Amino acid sequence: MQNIFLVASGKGGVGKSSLTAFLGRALVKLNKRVLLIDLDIALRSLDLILGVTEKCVYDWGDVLEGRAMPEQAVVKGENGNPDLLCAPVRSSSAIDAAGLLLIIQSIKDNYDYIFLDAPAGLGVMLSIGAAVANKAIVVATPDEVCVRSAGVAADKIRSFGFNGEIRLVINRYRKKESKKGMLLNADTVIDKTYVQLIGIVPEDSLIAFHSVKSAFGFVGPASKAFMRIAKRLEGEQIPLKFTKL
């Protein structure tokens, strides 16, 4: 499998987990088999975003410690959701890259895409994610602090010996504010992160509402942007200019 993506950001609060969930949903709409793996130990959120918390009986920590098989821990997606493997609620000495890789190797043939949602920052789970992924997406909002941290995160991923392609998603983009100089424009974000752009997601107030609702029926501007990114991952040639959004 060539589509194991690490999704990362330097700073928290950029909408990385929401992007992971909605991008997974967009690919499901394209009839792709998608698994999300939450790497944010203790602070996991994908189960909440997908609305499947009550179904998370096991997590990948249980698999590593022998309490469950991978297929038991995977929460099957319904209503347009991707499948989910929840993060452990606490850290453990059993958690390492080799163990996570074994889990992925055992189930990867069931999926077209696997997304590893890393916690914000530059900690150990970022290194573990980089060790098992073959591609990466760095998420940044168009402000100086988040853009700098996104660039640092991309450099950190490369420092782990990561040889896969790294792509940038600019999230919560506000065109008017960027034009006025209140936020950075897309070209500046690309220049400051040194990462090739794959998508721009506009600010959309519907995201919070649809995070815990059915994946169907979400037709806001962000939803359209997620679908464009999904199609680019599938190899379609879709213009990246924000004026086309």
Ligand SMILES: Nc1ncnc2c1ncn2[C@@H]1O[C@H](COP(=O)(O)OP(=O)(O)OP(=O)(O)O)[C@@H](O)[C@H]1O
The other form holds:
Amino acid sequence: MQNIFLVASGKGGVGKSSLTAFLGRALVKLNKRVLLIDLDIALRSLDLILGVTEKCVYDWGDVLEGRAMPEQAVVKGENGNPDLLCAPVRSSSAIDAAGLLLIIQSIKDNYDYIFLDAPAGLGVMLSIGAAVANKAIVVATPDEVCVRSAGVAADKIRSFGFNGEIRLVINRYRKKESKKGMLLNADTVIDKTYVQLIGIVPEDSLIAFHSVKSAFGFVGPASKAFMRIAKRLEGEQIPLKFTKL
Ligand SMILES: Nc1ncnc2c1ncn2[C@@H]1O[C@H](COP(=O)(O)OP(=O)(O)OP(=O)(O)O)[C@@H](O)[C@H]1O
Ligand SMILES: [Mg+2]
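Please show me the structure of the same protein in the form predicted together with this ligand, now that we have looked at it in the form predicted on its own.
Below: every chain and molecule of the assembly, starting with the one above.
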């Protein structure tokens, strides 16, 4: 099991949790065993995006504090969803990288992919995520503010001693605006972040709708982009189609 991805961005609201959830669903479609772990204490959102909030009885904080076993805390994926380990709703002194690593080690053999959805910012949960992950994805929307923060996030992850590969996803790409110079184009984003691109996800209003619905029936342009990224992670040679977005 070599695929423990940290998903980070620096700035908030750029689409980390959406990418985590929909990439997870795309990999499930490819018959992969996928676990998502929400690291966003107090502001967790993967349960909402996957539509499983009422099933989140325990979270990984309960496991660290001895109230639940890891298997009990995992919400089993149904209807095309990946499995989910929810974030605690409040911080505690029991939260540290060693504890989270122990949880992951106890269940990692059940999975082909584990994704850790980091909170915005460069704080302690980013360092914990960097300590337990072996790969990372930074997400940026194609504007100066988010692109600089994605580059800073990538540097910060490396500064924690992380030496796995880091890949870039450009989210909410709008081809027309990008062509007109109103948004940065993909090449500029890559140049400014110094991170190798693994996918471009277009702006797609269907994301919000399909966030709380089942995994089936989402066939918009973003859904296709998530599937292309999933296939790239699986080693398929899928060209990056800037022009077709
Ligand atoms: N490609 C997209 N097209 C349209 N809307 C999107 C896209 N990606 C994300 N969104 C919307 O952007 C909002 C923020 O997304 P999301 O919660 O995934 O970001 P985040 O980076 O996880 O935020 P936070 O930093 O607060 O954790 C949501 O309303 C989501 O539906
Ligand atoms: Mg989020």
